[in-house]
Amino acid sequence: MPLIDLGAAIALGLRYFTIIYLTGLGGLFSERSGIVNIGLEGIMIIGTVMGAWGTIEYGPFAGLLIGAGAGMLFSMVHALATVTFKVDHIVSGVVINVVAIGLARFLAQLFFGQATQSNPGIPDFGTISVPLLSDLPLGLGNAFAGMSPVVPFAFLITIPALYVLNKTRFGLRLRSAGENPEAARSLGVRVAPLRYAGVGISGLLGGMAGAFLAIEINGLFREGQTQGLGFIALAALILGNWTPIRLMIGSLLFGFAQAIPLRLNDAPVISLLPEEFIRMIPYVVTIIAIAGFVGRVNPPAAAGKAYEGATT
């Protein structure tokens, strides 16, 4: 196998992380507040639909954000259900991704006519390439040398994310609504108006993310492109520890997951394996990783339990 394969496969497993990680800091706000927000998947697939409409009549960086808009307004359903009315997260949750196959269905026969995909080739992004990187050897350069600005965005954004949720009052209240929101409501904080900007940055980033996938993996939207990404999302999320930091490193064990049954088939022992089997890589390493690390996290002590007071 040429090794300049192996930089196609790092340049997509970058991709495949920032649409994981993305999500996955996107959950972590929403559970850091309280809310456990299994509708992330949901939260993509609008992301996906919107976000290529808007390339498709605005360019893909409006498209991008057309999509992180959609998402954050899609999940704040998601927010009136389990902090308003107080419905079992996980339940609400399940609503989200249900209804988001069926909204992504017609908004996709709206704007582009036909209810499963849009027409093929919409703008992206260009690529930017990144020094020193780009000069590596035997290939690995052109894992650098073509990137998608929004990866180097992914990696950026851990540092506004640490600070918000560690130096500010903002975040520290945040965190103290999705560990004790008893004790937050007697010192005079407001749980609800906390949680629902939790979830509403959830829906940012989600949406965000899915429409990075439409505009720069797949140039353009069809059903079914999410494949679960989402969920590979949350499971990163759950092997971070809720941690923004700890999140990176599992989103970029997934991404690169995802990269090798569609760059590295070829490659030597994995090319031994039934086609079947090499799809099945991303899901496996999530189950193992999982499996491993589940027993040893500790997430936020009322991430989803209802809070009676979460009306004020």
Given for the second form:
Amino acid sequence: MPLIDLGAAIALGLRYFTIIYLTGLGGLFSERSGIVNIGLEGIMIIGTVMGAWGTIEYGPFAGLLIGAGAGMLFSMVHALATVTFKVDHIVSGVVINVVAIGLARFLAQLFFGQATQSNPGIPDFGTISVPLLSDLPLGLGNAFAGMSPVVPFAFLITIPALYVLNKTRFGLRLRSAGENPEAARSLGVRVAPLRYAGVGISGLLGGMAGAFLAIEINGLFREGQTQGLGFIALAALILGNWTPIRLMIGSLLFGFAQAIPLRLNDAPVISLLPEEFIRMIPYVVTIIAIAGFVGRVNPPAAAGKAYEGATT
Amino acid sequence: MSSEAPATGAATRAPRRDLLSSALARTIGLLGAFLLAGLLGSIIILAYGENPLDVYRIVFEFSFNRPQDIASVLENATPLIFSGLAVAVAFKAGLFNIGVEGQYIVAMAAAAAAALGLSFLPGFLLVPAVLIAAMLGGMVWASVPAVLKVKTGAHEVVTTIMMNGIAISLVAWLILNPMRSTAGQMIDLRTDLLPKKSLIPTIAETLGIESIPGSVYFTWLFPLALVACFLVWVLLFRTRLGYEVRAVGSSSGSAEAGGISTGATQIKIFLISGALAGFVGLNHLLGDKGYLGSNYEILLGFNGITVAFLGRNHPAGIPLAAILIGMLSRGQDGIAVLTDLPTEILIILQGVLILSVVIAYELVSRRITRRRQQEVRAEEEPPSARPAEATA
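Previous: the form predicted on its own; requested now: the form predicted in complex with the partner chain:
Every chain and every other molecule in the complex is listed next, the one we just looked at coming first.
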């Protein structure tokens, strides 16, 4: 098997990992605060169109930030519906996903003059080369020679994420809002603002992931380019049992499952397996995991439930 | 799920007055939601430099001016009635079927396979066979989340989302491999053309109505959808299973205590939901296209959730909600022709509408519950005897 292909597959796998992991990590903050967020796909879609526009206007760095900001703004619709008006989280999430498609077309029409895509070849970040790893022999070094700078960022963000979640007062309160809001409230913690913050973080990271997809993988905005990656992020989150490190492992697995059909379709064994079946892997693995056949899945106790107490 | 108001289990005393006032409250809530959505939509339209009233008038005129406009609205509504029903029946048992999307995609493949594989049958046998294949396809796809829910407790929202993902890949593979058309060099990926006798004719064609052009696929599936609404109503409100479903939906604990097997009921209703989902893609497959291509219509399952909630999960409300959404899709054509607005404005408007309707229902049913509780409390003990701390 040509290892150059393997190197290229790893490189692409890491890019897909970045999308899945960033989005999943956002979802983690939302769900740990008690708000189930199946609107991740929609948030990501807003990130793709706004990120592409921002990149064309102001360059890729600004594009990434604009995508993130737009994702956060858009996620506030979900927060408003679920936290303030106590609408069912699933209903709101579904609406978010459907509206995002329309809104993205609307915005694309405004920005690019056509609803379904932008011009290709929008500027990207350029690549960095990871020292030592990029010198690996047999073409494996390719995986680390032309890396997007956002990929290491995604790995590194784990450290502040873990710190905030486990070591800060905000993180503790956020988790208490998702596990037992009544108890949190009785200790003087205001549940609603924490849940807004949790959803906002999911919008921020999901939007950033969408922008990354448009800027660094496709080089344009195109309708339908998210292809269910938001749902795969949700799958990684469940498989990761709502903890960052396990989410990272799940995202790596699913990221490679995305890249393999695109880069390794000639390799032995894999060539026998149709691309479509490899694409099913994340979904099948998640169903098996959630059915309890491997390990245990423990969602935040109060996730999905409206908190009936005072909203302030 | 909290948005379900206890309409049937109201207090026994003066139930009629109670029902009337809560119906009134809901109507006011609904009108308020429409007004809010219209206002928010107007802001976007105004920002675009168009007159909102003109835009709304165009949507209305394009939906109702000529017979063919009405036919097109009903064409749009047909799949949405089925998907709304599929979501609603599951919801009555407290289950959230957001897998209608995957179920109908698989059902379309099953229907296409039946139409191609059983093409030796005469038409009057082939059409029912194709419909049954579609129902079975939907049921098979729904059975996995249903059984996992009951046997392992796996949440159906998560499993159905995953089944949707699998369905898309599976059908993509089917179209690319075993079911791919062998007829010549084709640019678009699709199956062979289905035999003409397996297709469902339009109502205009059968009845010889000439004012509706052949490009409007307003087929016999629409009346079938209305029949399905009636059957679902009978099922939910006139049969033992329906009673059990509603009991499980309002409180699975009490239902179990009352001798109802929650698991068996949930599996049965989820399979019925899957069977209804099987019809969702058929107007597209058997009415319009006549083959299954890789560019089949998507989102019909998710829009069914919108329809179900707009129609309050009731078999009478669902067709109305589906027609409303059908109008909004039809209106897009009008907007494209007569204004400079991007047509997507109506998709956004639809989202705003459903969110405001859900919020309005939520607020109204909370208000009703609160008022009932107050009434009951006021009745149980005279105000003077009530201890001071209970007033909070």
